[in-house]
Every structure is written in structure tokens, then in C-alpha cells.
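In C-alpha cells, the next block holds one chain alone, the form predicted on its own.
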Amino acid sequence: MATRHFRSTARLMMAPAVILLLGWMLVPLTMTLWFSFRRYLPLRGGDLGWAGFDNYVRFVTSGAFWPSVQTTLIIVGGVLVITVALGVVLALLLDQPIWGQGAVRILVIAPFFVMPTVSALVWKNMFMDPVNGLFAHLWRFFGAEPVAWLSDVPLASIVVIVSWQWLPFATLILLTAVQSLDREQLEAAEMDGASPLARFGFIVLPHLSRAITIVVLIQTIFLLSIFAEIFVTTGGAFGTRTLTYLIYQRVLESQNVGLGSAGGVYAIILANIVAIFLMRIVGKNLDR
């Protein structure tokens, strides 16, 4: 009796708290699903009333769809690539005992905690800018050209700009893993004449796939919703549209309220789509 009167009053506790958890979902989706059926032009007419499918069809057969998921998933996949394979190397150094080991720790996830609009900037016009940038000044040392990398490589700078803000959240993930390793193992294996690449092939890295599956589960569902970055250094310019800019573009620039929310729509199926298949991953990766 006590443990059901306990349920019920934490039940209670949070219903205020699920109730407008949901209503913050909810009536988004809803405003969005409305819009999406609906010929919504703000500065031509206002709502002229009932589309039907022909703002789905109208998106997905447009010339830039299909390059704007394609370019989605090629930044997603860049960046999951380049932060796991440096976070587990950062990890792994940082597991190590050095001198002033927690402010090398705070330095190295400071810039998770940077906004994606500062970062960007920071990275446009100290690093990447062809006249004055960090890079300019490098190549000129050595005698080279610079590059305008927001124009001649704009997604491997996308990607590079991105990956640097969610690194530090992969190492801090892949950090915790490798500390909850058994070091008695990895002794018993250095005993035995393991070589320090079979000992991370055969141990650490099999410990770490629990991590590497929650890292690349959370920041692909982040990741695919990639705007600010975007918006900030190339506004979508030099093939690094996305399928989120593409929203915004049929939703402010355009001012096709249901074009842009049939798009929305179009992206939440792809989310969802992405996240189911990396939580069958996830899951496999637990039950073992």
C-alpha cells in the first residue's frame, strides 16, 4: 500500500512537468502538420487555404532537396569520422598521468561550451578568412598560396568547424569509458607479449564501443539539424546547403510558411529514420 501511495504521489509531482513537456512538443508538431497542408504566404495573401499534398510533392521534387540531404549527411557522417577517431586518441592521453592533468582537461572541453555562432566566426574570420586569417599568414611562411576555404574546400571547413565544437563532448564520453577499464586486464595482456596495438584492438576498444555508440547516437541527432554553423560562414553557398537551411530559406527568404513546414516534416522523418537505426545499433551494443 505504501509503495503504490509513493507511485501515485511521484506521479503527481510530475505530471505538471510532462504535461508541459508535451505541450512544448506537441503544439509545434501540430502548428507544423497544420501549416504543411495549408498555401501560407505571409506578404502575399496570408493563408489561401487548402494545399493538400502539393507542398510535400513540391519539396521533395524540387532540384535542391536532394543535394541538401545528401550534403546533411555528409557533414553528419564527416563529423562523427573525425570526432570519434580523434576522441578516442584524446581519451586515451588524457588518461595518462600528467602534470596539471585536470586544467589540460578543462582546456580540451572548454570549447563545447562556446556558441556554434561564436565558434563559427571565430573560426571565419581568425582562421579561415584568405586575407588575414591564422592559415593565410601560415601558408605565406611557407611560400604558398592561401586558401579560401569557405569557397574552394567549404565542406571539409564546415565539417572541420563542427567537429571542433562537439569533440569535447566525445572525448569527455570516450574519458569516462576508458577510465572504467580494468587495468589488471590490459597487465595481464602487456605479461602475455601483447603488442600495445593488439592490446587496444583486442581490449580497449571493444570497452569503448558502449561509448562510441552513445556518442555517435547523440551528436547524429544534433548534428542533423546543423544551421548556425551554416548561416555564419558560407549561408548556404558553395554546395553546403543543408537540408535544415533549406527550411529556413523556403520559410523566411521565400515566405512559403507551407512549403517550409512540409519540408520540417520531411526532416523530422529523417531524424527519426537515423535515430531508429542507430538505437537498434545501441541496443545490440548494450545487450552484448
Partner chain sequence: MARAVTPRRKALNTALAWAIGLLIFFPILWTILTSFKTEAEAIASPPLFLNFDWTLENYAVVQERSDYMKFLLNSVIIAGGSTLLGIIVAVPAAWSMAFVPSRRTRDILLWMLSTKMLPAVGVLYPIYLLFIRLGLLDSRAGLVVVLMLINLPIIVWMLYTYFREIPGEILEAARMDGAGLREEILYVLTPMAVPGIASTILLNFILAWNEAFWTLNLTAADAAPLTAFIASYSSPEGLFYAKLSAASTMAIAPILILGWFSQKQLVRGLTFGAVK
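The block above covers the form predicted on its own; next, return the form predicted together with its partner chain.
No partner chains or extra molecules come along with it, only the chain itself.
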């Protein structure tokens, strides 16, 4: 049907997007790779020559590396567990017939639209501040000693803040999945005497498994690179330095570009491992 001329015009129309993204990917990536093999200290002598794999070795053997991996895993894992578990509960609840469904949905989704620096600062000052925060008032009201959240339990505090931001996303996607559930199957199971727990375990949860996988994968990719929440709350202190934050500090704060770039390459590899799984699911969906 379509002529050859028509087809080549169509190809041409794709060119700007493809070329831009190709440039966006290749240019900085090549530079990062290049720097990662150099001793490059912009403020202390500049490019001091070839370093081989020194930066890669030094990055993983430095004392800050394993703690940062641990911190990253705790934050990503903690947020995933909280948002998926609460997300399933909320999605099932919002799927029920209730009065003011639309309004409740708006309330639940709202945190997703708050910019990261605002939510981090609001939580830090107005809720978690050990003197004037709302939690401190609450603790004192019950006669307890207020907690300095961000210095005493910094990781848990950041997990709470980030979970609050991402719960809406998980809920919304899981709700979309819940709504495509086969009602007749559920009713049949109910008539056959399946308990609510059995119905949840054998029908609802398997139905949601795909959506849960997608939530986990997409959130993991975004959570691996959270930055603003740490930047404005602790600045990486009190053991809240994630891999992303560690690389940021190496590159911009201590200006050890070679070392930071090696870390950057590790981060890129890590993100790609997660991305491969996500792409498989998305790709399968494209074929349908």
C-alpha cells in the first residue's frame, strides 16, 4: 500500500528523535567511560594520565562503598515493601463501592505531585524536627521523649518520606489492575465457600502479580537514583549515603572525576540489569 517514497519520509520523521537520544546516550556515556580510566582531578592538576582499572578497584575497595550499597538496598527494599503492601490494600479498598470515591482517590494520589524537595523539607522540618515537629508534639503529649528522627533513625525516616511519595504510584497502577479482575470468577469462588483470605491468595494476588512486578521494576529504577530527598534532609550524613549520593559526592564535591566515573559505570550496569527485566515485560506487551 505505502509507496517507497512514503516509507522513506516516515523514516526521516523519526530521525530527529533517534539522533537526539543517540547523542544524549553516547556522548556522555563515552565521556564517563573515558574518565573512568583516567586519573582526573580537575582542581588538583587536571588529567594526570591513564589509570587502567585503578578507579574501578579503588571505588569498590574504599571504606564508603559497601555501606553505600547497604544503604541503597535498605532504602530501595524498604520503600518497595511498604508501597507494594500498602498499595495492594489501598487498591482493594478503593475498588469497593464507597461514598466520595473520586475525592478519596485525589487525596491518595496527591503526594505524587509534590516536588521532591518540598516533600523532603516538609517532612524534615514540620514532622520530624525533634523540637518543633509534629511528631515531637505528639510524643510529648504521650509523655515520651521526642526522637531526632533524621539523625537517630535516618534510614527509616528517609524510607518513610520516599514511601509517602511513591505510594500513590503503586496504588494507582494496582488499582488499574484490580479493576480488570474477573468478578464472576470471584463470585463463583465465594459461592463455593472460599474464604476471603483464600479468594485473595488464589485469585486476587495471582491476578495482580504482573502489575506488582511492573511496580517493583519501575520503582526500583527510580528509587536507585533518588537524590533530592537525601540532598535536603541529611546531605548524606548519618549513614544515608546511597550509591547515587556517593558518586555525586566523588564527582562534584571532592572533584575526583576518575573515581566517580568508575562508580557511575557501576551504577549504569546495575540499572541496566533491572531494566532488562522491565523491557522484557514491556516488549511482550507490544506484540499483543
